[in-house]
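Next comes just one chain, in structure tokens: the form predicted on its own.
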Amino acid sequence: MLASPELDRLYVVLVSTRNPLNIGAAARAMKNFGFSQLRVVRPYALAFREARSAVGAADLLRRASAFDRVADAVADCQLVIGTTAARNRHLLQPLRQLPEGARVIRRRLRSSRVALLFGPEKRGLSNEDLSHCHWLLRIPTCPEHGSMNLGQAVAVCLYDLVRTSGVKPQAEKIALASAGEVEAMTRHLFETLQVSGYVNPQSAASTEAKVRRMVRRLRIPASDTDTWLGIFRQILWKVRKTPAS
């Protein structure tokens, strides 16, 4: 069972959820398993805080933080994981099944904040949303009916996180940069690529998402963040200063 500090380091992030009842059901599941950190990004209905489905979790809904962008919702987290049914999609991040992924998450919660993202009911997380994730998580379901209700998906994931593991996980030895710090490095690098002429304006969005995924794969230590940002700023300043030939 996870200890209280570890439970508080897990952030459930619901992105563009359309039905406030599903937000309430997710909050109830969080309460069932001892989690309290709920964040929502662009909820379709602003009345989600009064959802009747949040039985016993009204206080959790009232405290939920709302954001306009995924980047802001995960900025203070060191590990960002997106959930997906993985059906008919070309995935660009590593994919783990829930049992394996839960073990990794439990280990990281001993020293890091972890964001677990769930997408809207009909289409799931978009490719842009997924570009903020270090890797993806899938709940094993039968191929004929792979999509789960949002509240059920949250409940299943959280249950697998809190159930007793036979092996005590070791804490992550190196503190990694937060998602906000990694996003700052991504912005500086992408801007440098734009100024240098590397980025095709017609494919800028897909290139930015590709750069974001690439930087996240580097697993940059928090202690190196200032150095990397300084390097990117110096390169960008130099590129801007150099006249075009």
Contents of the next structure:
2 protein chains.
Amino acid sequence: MLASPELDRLYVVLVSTRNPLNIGAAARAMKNFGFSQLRVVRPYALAFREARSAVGAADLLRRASAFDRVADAVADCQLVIGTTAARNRHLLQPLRQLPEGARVIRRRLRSSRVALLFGPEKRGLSNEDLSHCHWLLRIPTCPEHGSMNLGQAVAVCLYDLVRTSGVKPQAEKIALASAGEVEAMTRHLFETLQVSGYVNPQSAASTEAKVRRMVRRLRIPASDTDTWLGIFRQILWKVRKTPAS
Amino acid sequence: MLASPELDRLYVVLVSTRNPLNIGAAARAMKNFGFSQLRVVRPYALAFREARSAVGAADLLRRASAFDRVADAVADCQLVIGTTAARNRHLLQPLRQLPEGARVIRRRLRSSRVALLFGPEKRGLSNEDLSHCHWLLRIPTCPEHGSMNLGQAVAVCLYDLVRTSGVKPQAEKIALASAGEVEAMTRHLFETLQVSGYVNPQSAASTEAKVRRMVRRLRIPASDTDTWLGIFRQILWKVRKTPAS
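Please supply the coordinates for the form predicted in complex with another copy of the chain, as a counterpart to the form predicted on its own shown previously.
Now the complete complex, all chains and molecules, led by this one.
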């Protein structure tokens, strides 16, 4: 069972949600299962305002913060997870099913802040949104009816996180770099690659997403973060001084 | 995991549901998790009619049957279970929490038809409704925020019925870069750092060892090795072209 500090380390992040009922439903499920930290990215302004009146979760919604970019909403988290129905999509990150994925999240919540992203109702998270994630989480639905209602998906994920499992998870041993630090490295590296002529301007966006995913696969220890950032900064400073080729 | 005949033996019974969105949401969750048998008792006529247009679950809703009394809706079932938030109520039947209760239901579905009752939005199942039940099922919510949204409660219960219990969490089996490949990256990176002025010649040996240890802490996937080597090569090529500082 998760204890209070662990519950407060989970950030539910709703990306581009359209329907105020769904924001309200997500907030209500969070209250039901003891979670408190809600963040929204690019919500439809009206949806966010209307949702703030949701029954039983008004305080949680008032404290919810809004962001323009996924990168900012997850910057202080050490683990970022995207939910996906995983249909018709070539996935570029590791995928875990819910019962197993929840165990991993529970373990990480002992020492880390974890962001759990939910995409907009019709399309789910975009590939750009997903590129900020370390891995993806799927609720085991029928292949023919994979796409869940947003409020229901949030409820199912949060329920699975708090239900008592008989498994003893092992303590996570290494603290990892936060998403904000990892993104700072990604930006330095990508700019270095642009200046170095590695990036074809035609496909810059997909190269950037590819680099972002690769950096996230590295598991960078928190204690190495400053050194890596210093290294990336120095290299970028150097390549910028080079004459154009 | 439940197989098809077992899934078809579970009857979701919605009692006196007011909101068509909730009937639709329940039907959608049933499709998500592979269930097919929906029954409604005394629904508000309008709610039931409107719900029949719910996206993705129209066939299931068309086949749903309506009853005037709980007794009739569960008459052909061998086990009848009522869901409850269990607040402020002196319960007269045994109460099971969801993860344990779902195990019992899964077992009984091998040979029996099971009815799972959900009450109306505001008040939940009445004592009369509950009196038809063999035992009661509670989703483990916070005591202060026990009452769940109806569609979310249905989704959570059905999810818990179908999720694979007893899954062995798999260790992540990613093949990592070989020591030779890691060392090649280390050499490229270190030379880049030398050319970039990051390395103090006085302490070059200890800086090199430090960089080597840091790169080894990264856990680089084997499948990313070639891309990382290409990146390091390109950056090194670029910094070498820079005028000395």
